[in-house]
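Starting off, we have a lone chain in the form predicted alone, written out as structure tokens.
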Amino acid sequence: MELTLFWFILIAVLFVGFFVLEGFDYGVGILLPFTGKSDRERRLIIRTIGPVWDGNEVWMITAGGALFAAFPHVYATMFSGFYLALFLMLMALIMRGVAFELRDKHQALAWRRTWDGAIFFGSFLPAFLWGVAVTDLLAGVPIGPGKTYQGNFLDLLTVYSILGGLTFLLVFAYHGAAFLGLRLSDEGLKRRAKLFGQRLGGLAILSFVLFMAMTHSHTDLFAKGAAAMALIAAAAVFVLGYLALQRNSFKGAFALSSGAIALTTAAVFLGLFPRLMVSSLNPAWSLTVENAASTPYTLSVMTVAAVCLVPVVLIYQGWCYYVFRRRISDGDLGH
């Protein structure tokens, strides 16, 4: 029990850097084609994440790896169930990480606006998708007897699961109008971005009071006290969060829609544990933290190898961070 408790713990923490740091990766490529007017402001949009959005997305391959050696019963079952909305997902962002990298190798403006909708196409979709992924597993998807999904891909689209994505990507837009303005130099880029997270915040906010509400209906989550205070408390620092966007404080922004994410993610496994994933058809069919293991010896073998290697993998990307932290200006884009 305590190994399974510790890998639930990991994979939510893992869960919660992805979506903090991936989640202003993706608001960034959905806000590029209206924030940045220009050529040279996309180039210096694209520029604030252009060293650390491969290094966010091995967060997601690090919670996949995980999820895999210690659930590997939720693994098969989610990558059966979940099968055409992952398979998009990568598609799409296998056509956005193929973006950075071909945008500015030719010079012809229509080759460059081809990629940066790619960029956001890339970006908007998996922002949407995990949305609905996550207000599934909380709903609950058709599992039947023997760990097997039932379903398919349409059952994953409900009203719940719909505004769940709609919640997420409107979080994550906001959340990287918020970086934008910590990371850019250009005041025009800047002001921009504050219009639009003021719009998208004021959504957000919406979106996010209405999820909570069909959270409340369709889910036991609320009957979990630490669940229900940990969602409640990632509105109330969001609504911070936006406040001091108002007052052009953008770290301050950053720095608290980054805690209303984190706080939302806790509280989504919070509000699953001990379940992984929850059966809509029976809860006794249910993927837990018990029947959904591995065996303890892959379990002991892969807590020596996390423990070694997960804190290496934070100091680097910190290391990271710190190296690339100064603002963006005309000076970053070369020739």
Second form
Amino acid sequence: MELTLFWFILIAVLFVGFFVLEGFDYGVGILLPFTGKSDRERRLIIRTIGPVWDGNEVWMITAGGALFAAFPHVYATMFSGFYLALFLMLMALIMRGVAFELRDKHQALAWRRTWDGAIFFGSFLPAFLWGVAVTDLLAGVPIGPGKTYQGNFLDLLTVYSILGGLTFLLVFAYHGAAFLGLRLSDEGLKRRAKLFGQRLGGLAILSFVLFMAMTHSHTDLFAKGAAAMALIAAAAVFVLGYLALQRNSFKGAFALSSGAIALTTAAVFLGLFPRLMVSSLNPAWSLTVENAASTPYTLSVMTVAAVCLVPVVLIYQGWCYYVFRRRISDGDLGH
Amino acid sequence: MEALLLSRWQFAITTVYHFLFVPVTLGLSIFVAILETRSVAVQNAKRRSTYRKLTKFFGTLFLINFSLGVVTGIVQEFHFGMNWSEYSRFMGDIFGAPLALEALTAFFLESTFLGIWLFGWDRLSPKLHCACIWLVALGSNLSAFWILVANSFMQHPVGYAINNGRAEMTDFFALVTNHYVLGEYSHALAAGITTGGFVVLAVSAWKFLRDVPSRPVFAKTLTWGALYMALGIFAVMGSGHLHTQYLREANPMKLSSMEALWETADPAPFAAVAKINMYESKNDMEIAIPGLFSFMLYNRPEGEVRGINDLQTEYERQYGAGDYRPDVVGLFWCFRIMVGLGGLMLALAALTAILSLKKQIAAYPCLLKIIPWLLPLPFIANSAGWYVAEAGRQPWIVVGLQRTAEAISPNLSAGEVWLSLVGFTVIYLILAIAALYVAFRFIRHTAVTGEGGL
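Could you output the structure for the form predicted together with the partner chain, given that the previous block was the form predicted alone?
The complete assembly is shown below, putting the previous chain first.
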């Protein structure tokens, strides 16, 4: 296999891991103020992602690092082109990360409310912005002949990309509701998680269908059989998950929403290939696995590293989930 | 032009802010791991419980610090692409690899096992739980290693070739074994141990005076903190000394700028203080010790050291017209601040260690009162050290290969960078205040005694 192809796939895998894992973290953060009425409930909710959110976020950092190492031009063009969007996202992630740590260190209600707000916005904003960014990547952005982004922040916000952002937001929030139902033991909280899951899931289905329709008219994704099939399968799997939630199966709902997120991410990358960033100005100016890649030498060094290290990471992250497999109850708040 | 200057400020502020927390992470993670190891190893139930409480006590301070280090680290990684896209294009083939390896080997390790450690007190056996904090410490150190591999290439490029208008990696092994990494990493780790030790020392001194029930416990950590810090400073001085000698071949311009040595000399004098005149490329006034600079570099009283003016002429010949001198004034004084504070901290650590080992420390409340107020010292020294390292490679972003001015993202407007610069700075300040508030509250209200829980 060509090394550039291997790295295209690996980056797609990293984004799958990121969206599936960090997706429910964002979802839990978005739902926090609505599902958690009392401080006890909010602590229970935060506790479900307490041990794992930081490790999940590393999937994003690793995806960024892998882009830098394997396709430096994509890293350069995307990160400088999406400057203000990334600035907003970083601000959100900074507040969110610190909020998890500082929230419980002080009893005062106003203190905790403030950090809850930081967790909410810190989850809401990145979920939305990632949706916008992925949609923009599919639709193409103004990239000039020198691989340089030639637009501004507002060029990134179109009806289509905002719909994409909304879809990500709803899907992640729903994904978070399914996760909460799976991880909590408090019946009242589980009921509320289901209620929010149902409402958000319904909206997410609507939004996803609209998103597919606009993807059909705004991008060339449906010209590729595999990509089209993956996207349609994602929608079908998502609906199945929604039905599982109706029948009170949080396990089914969560597994299927994970599958739907993974399939959507796969569809995006299949639709993009061999491009990583599409130029809306001239197809020849798009960044591809060929013109944006590192040298074969660097790619081979990194391939050896990735083949050795990624399985190890998967094992110990899996072990982490295994250690904390028991549902969260009041006894876990002693810490 | 304005976007360039603002981007440099933004990067500098983020780096300095990030590196307030990193040394504490490096030093305190190992200290907490040692405490927990002791709690697993000792047989006496009471001592075991005390060690466990201390692990949790300093572990909590570690966590508050760690969370700030992590979030600012993400900003660092994104910055290269956001503000320095032409650098990322030119250097990506080389620079991306250590960054990706840092994420794969270090970030996953430290974040996953910290989560397990934090929430796993009742879920894991004591030994396994202790292993988790050692893995966190290992992850933090690996992280420092990889980012310094990347930084060392910027200071002293090795294992590369210039092809197709960019720097391409030809020898990964050379990159990792770059002599420059050895100096930077050992120095940074030792600075981390010093800083972590000072945190333990300062907290213990405060608790010793103000929290009488906890006094017996913190009398012990006072000694350990002082010893740990003294160990760190010895290593800082040793690694710093060797690295400075190595700079003679690796980056002579930085070396001579640190000492404001304008003209080549053999033996070269060491200026203790100088009034530096950048415009006329000379010192208007200096108090110099003859031959000392040569002695520091060669371990004997003679040896040629090349001056800034000679190097400037040579670089002009090599790279074309331009000013290749870094900020000599800043380098000269920051170097003195760093070294001076190092000496002061060594004296402080040694004095405290001796007094507390002789069990006489309680007779010197003045010393204990002053120690917490001196806690900013290692942080000032760390920042001054990074100023020397980073300002010392200017005007280059990668010495000899790319200038800082060529590295900036061409699509950025000054307005965009103003917005992010102000935004980041404000949020850094707010979070620093919040974290300090929480840390002080925790220190004040948490007793560590023989009885009760933590």
